[in-house]
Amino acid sequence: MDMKVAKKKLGLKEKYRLMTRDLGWEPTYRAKDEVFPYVNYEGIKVHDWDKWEDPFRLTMDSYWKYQAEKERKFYAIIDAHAQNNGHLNITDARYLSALKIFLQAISPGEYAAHKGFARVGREFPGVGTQVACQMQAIDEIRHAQTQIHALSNYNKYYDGFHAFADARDRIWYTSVARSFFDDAMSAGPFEFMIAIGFSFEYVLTNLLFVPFMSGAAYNGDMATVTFGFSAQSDEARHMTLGLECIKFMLEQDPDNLPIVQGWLDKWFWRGFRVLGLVSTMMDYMLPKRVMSWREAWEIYGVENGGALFKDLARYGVRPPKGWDDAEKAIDHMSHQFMLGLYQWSFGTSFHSWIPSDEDMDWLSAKYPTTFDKYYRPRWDHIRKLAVAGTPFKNFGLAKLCQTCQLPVVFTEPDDATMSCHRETEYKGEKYHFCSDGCQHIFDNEPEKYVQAWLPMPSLFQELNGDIGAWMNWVGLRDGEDNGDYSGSRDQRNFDQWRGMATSNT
C-alpha cells in the first residue's frame, strides 16, 4: 500500500516565486520589443528584470484575504456612522469644505491612479512589476470607492457633494489635481511610477492621510477617519513600491541617474503645488486643529524626506531642485491660497470665511514670523469690508499657471511682498507661471504643456466669457449661495439639525 506523503509547505520566497515569476513566459512569435514597446520610450536601461524585488512578497491569494477583512470592518463602521446621525457629530459645517475639496480633487485622482497602474502593469515586461502594479491598480479603485461611499452620507444633508465628478472636470480649482494626474498618465511607464509612487504616495499621501485624518477624528468625522486608516496599510506598500522602482532603475545602469534625477525634480514640485490645497485644508478648514501645516511639513516633509534623500545619496541622487524654494514657501502658502479662495468663493462648490479672532491668534502662534506681519492685516481689512456691506469679491478671472494650473497668487521665495510671476514665449505664444519650478518643468517639455486644458481660457473660448453661463455649466446656482459660510444653507441646516438632535436627547 502506498504511504501518504505530507506535502511540503512552501516558504514565503518560494510561494512568491511560484505566484509571480513562474507565471511569466517569453514571447515566441513576436519580438519582445513589439509586445512591450513603451519600456524603451524614456531611455531607461534595464538589464535584468528579475532584480526587481517586492519587499512585501505579497501574492494575490493573501491580498484578497487582507482586503476582504478590511472591507468588512470599513462598511460596518460607516453603516453605524449613518445609522447614528454621524453627520451631526462633526464640530460644525465649516469642516465640510475640506471634505468637498477632498472628494472633488483627491478621490478622482485615486481613480486616475487605478487606470494608470492598470496601464503600466501591461507595459512592464517584468513579472514582479506586473503583479505589483495589478495589486496597486485594485487598491486605487478601492480607495476611490470607499472614499465616495464614506462621504455619500453627507450628500443627503449638505450641498456640494452630489456632482463631484462633474466638478473634477469643470470647476477651476479641481484642475490643479486633475492636471497632476493627466500629466502622470500621459507619461511613460517609468516616469508614471515616480509620479505616483514618489510624488503622490510619498510626498502627498504622508501629508494628507496622516495629519488630515487625525484632524478628521479630532472634528468628530469617523467616516473619513475610517477610510483613511483603511487605506493607510495600502499606502505603506505603495510608497515602498515607488521607492523600490527608483532604486531598481538606479541600480540597473548608471546612465539612468540623470533621467531619474530630472523626474524627481519635476514631480517633487508638481506634488508640492498640489499640497497648496492640503495646507489650506489643515490651517483654515478644520474648526478644531491637530497641527499646523508647518508642523506637518516638519515631520512628514523635512524629517521623512530628508531621510529618503540621504538613503538615495549613495546612488548619486541629490534633493530635488525646488526643495529650498518649498521650504521658504511653507509659512506662506496656506494663507495665500485661502485669501485666493475667499475672493473667488462665488465660483466654488464649498464655502470660505474670514478667520475669527481665535483662529487668527492660533495662526499667529503657529506662524510667528509671517502671519501677523503679512496676513493678519489683510484679513482685518477684509473683515472691515464685510462689516461695511461691501465684501471683497474678485469677479475678474484668475491668471492660471500653465503647469500646475493654480492661480498666480504666490509670492517670491525671498520677498513675501512681491508677487511671483514668470513668463515664457514658445512658438509666438506667451505662457505664465507661478514659480521658477513650474517654468522649468514647462521649458523642459513645452510640447506637452502647451496642450494643457486651463479653465479660464476655456471659459472665453466656449462660453464667450459669460460667468453666469459658466456657473450653470458647473452646477453652481447663482444667487442662492455666494460662497460665504456665514448664512449658507449648510450652516443653517447643520444648526437646525444639531438643535433638533439635542432637544430629542
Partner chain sequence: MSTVFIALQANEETRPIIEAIEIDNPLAVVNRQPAMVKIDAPNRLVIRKETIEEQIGREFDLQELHINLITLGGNVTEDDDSLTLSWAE
Contents of the next structure:
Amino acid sequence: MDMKVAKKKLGLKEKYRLMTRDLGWEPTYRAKDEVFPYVNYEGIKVHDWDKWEDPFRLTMDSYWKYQAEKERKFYAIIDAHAQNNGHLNITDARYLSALKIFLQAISPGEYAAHKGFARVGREFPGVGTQVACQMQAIDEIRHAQTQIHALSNYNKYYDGFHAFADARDRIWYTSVARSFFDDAMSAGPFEFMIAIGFSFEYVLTNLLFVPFMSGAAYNGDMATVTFGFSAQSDEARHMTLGLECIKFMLEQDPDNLPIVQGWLDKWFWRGFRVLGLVSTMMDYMLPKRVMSWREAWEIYGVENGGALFKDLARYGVRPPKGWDDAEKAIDHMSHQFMLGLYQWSFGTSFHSWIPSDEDMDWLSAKYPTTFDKYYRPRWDHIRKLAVAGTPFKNFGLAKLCQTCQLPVVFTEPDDATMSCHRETEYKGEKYHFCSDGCQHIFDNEPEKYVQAWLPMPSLFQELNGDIGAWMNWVGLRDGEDNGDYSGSRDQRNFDQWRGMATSNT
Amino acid sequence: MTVAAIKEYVGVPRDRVENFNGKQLVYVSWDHHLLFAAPFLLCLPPQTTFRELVEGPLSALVQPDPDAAAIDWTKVEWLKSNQPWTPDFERSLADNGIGHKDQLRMRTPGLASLSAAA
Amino acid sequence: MSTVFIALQANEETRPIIEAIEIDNPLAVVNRQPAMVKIDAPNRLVIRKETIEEQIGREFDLQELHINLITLGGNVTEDDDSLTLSWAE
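I've shown you the form predicted on its own. Could you give me the structure of the form predicted together with the partner chain?
Zooming out: every chain and molecule, the one shown earlier first.
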C-alpha cells in the first residue's frame, strides 16, 4: 500500500493547535507548582491557560520562514548601504547623534528584552504563551544584533559608536532605559509582560520606530530605516501579544483588575520617561524632520493610546494615572531635555548643538504656545555665551530621579517656570523624584528602588568626582566623542569626505 | 507591601552617606532660573561652612545666568525640603542641619531675566 | 468611534496589498509617508486573502503580511481567509 494521498493543507486553527497546545504535557512526578514556581506570587489568578490564544496563530515553522525572509531583505540593504558609501549619504552628520543615543540606550534594551522573554517563556505554564514568548525572545536578540550590525558601518567612520555597551552600563543619559529594563526583568512574569508587551511595545515602539524611522528615510539613512522597519514588523506581533496578555488576565478573574491597573499606571509612566530621549531625537536631532514629537504623540499617543483604553474600558480599566500629566508635558519635554544635553555635553558620547535660526523657527511653529515663551530666550542666551567665547557648560552635574534616573529636568505640570521638586524619606534616607508619577512608583515598592545605582552620585562615591577618570571608565574620549557638534571631528570628516565624494579634487 | 517578592526582601540603599568618603551630597537650585536644566549636585564635607558653599561652588555655577551678578546673597530667600528656612552663613552644613541629599532652593524675587513673563 | 490602522513598508510587494485593502474598506484612508504607508479606518479594517490574490495573480498566504508589516492598532482576529482589526464599539 504505497498509494500517495495528496496531503490536505492544514487550516490555520488546526495547525496552531497541533504546533502549540499539542506540544505541551502535564508533569507527573513533580507538582505543577514546583515546575512553575514564579507564576503565583504577583497575585494574578488564572483558571484556564488554554484560553490564551495568539491572535496571529503563528507557529514555529512559519515563524522561521518569515523571519528568514526578513533577514534576507535586511542584509541586501545593509550590503548595498556599505557598498555605496552610505555613511556619506545622510543629510548631515548631526543626524548621527540620534543613532548614537539609539545604539547606547535602546539596542541594549532589545537584548535585555530577549533575556526577559527567554525567562518568562519558561515561567509561564501555558503552551500558547510559552511559544509566543519563545518567538519574542528570538525576535529581540535579532533586533539587538541587526541594530548593532547596521550601525557598525558608521563606527568605521564616526566617533561615539565604539563603546556603546559601556555607555549603556555606565553613562548617565542611558540609565533611564537601563533602569526601565532592569525594573522589568526583576519583576514577576506577568508584570514583565505589561512592562514590555504594553509599555515598551505599545507605548514606546510606535513612537520610536515608526516616525523616527520614517525620519531616517528622510535623512538618507537606509541602514537605520531597514533595521527599524525589520524590527517593527516583529513589534506588531509583540504589541498584539501584550494586548492579548492584558485581556487574558482581565478575563480570567475579576480580582486581577486592580493589579493590572496598577501595572498600567506604573509602566505607562516609566515608558513615558524613556520617551524623553525619543522626543529630543525627533525635534532636535533630525536635520530633516518628518513630524514633530507633538504630532507623533497626537497619532500614536492620543489617537491610538486613547482607542486602546476606550476598548479596555469594557473590563473596567481606566487610562493610566499619569495620562493628564503626560499630555501637559508634551510641548515641553524635548526642549527641557535638549537644553540639558547641551549644557552637559562634555559628558555625552554624542554631539549636541545650539539650534539654528531655521531650527528655532520650525520649533516655534510646531510649539506655538511654549517654544518662544520659555525656550527660545534660553537658547538665545546660550548662543550669546558661545559667540562671546564662553560657551555654556554646566559643571554642576545634576540631581537624578530615584525612579527613572533621569536628571530632574522636568517642571511642574501646571507651571513650566518651576522645577518639579518631589522628595520623600524612607527608613531615614532622603529620595528625590522628577514627578508625581515617579514618586508613586517608588512609594509602592521602596525596597526595590532604594537600591538604584545612580550615575552621578556614583561618580563621587567611586571616583571622588574625577571627571577624567570617569570618561575613561565610560569609554568616552574627551574632545572626540563629546561636546558641541560645531568644530567636532565628525563635522570635519563629514564635510571633507562628502566633498571628496562629489568632486574629483 | 514594600516590594512584590516570593519571600521577605530587604533592599540595601546604594547612596548612604558612609559611601561618600567623608563627604555628603547637597542639591541646590535657583527658582525660576531654568537656564540650569536641573538642580546642582554638590559633594562637600559636612564641615564646609554655608558661606564657603555659596561663595565657592554655588557662585561659580550660577555665573552663566544673566542675573548672577545682581544676586544680593544677604537677601536671598532659602527653602530646605521645600519649606522656608534661614541659613547661618558662618556655620557648617552639619550645624545648619543640612543633611545628606538635602535639597536647598534659593529665591531671588525681582530677578527673572530668562524666565517667561507671567 | 476609534481609529484602527495598519502600516506597511512602501514597496512593490505591498502595492497590490494596499490596493486590495482599499477595495475591501471603502472608508479607509491611505496616508503615504516616507518609506511607509499607514492606512486608517473607523473602528474596523478587514484584509481579505481573496482580494489580494486577485490583485497579484497568485496564491497568497495571509501570514506573508508579517514580512512587510510595520505596525498596527486594534484587536487582531485572523483566520485562513481574512485578518480583521477592530476596536470594541
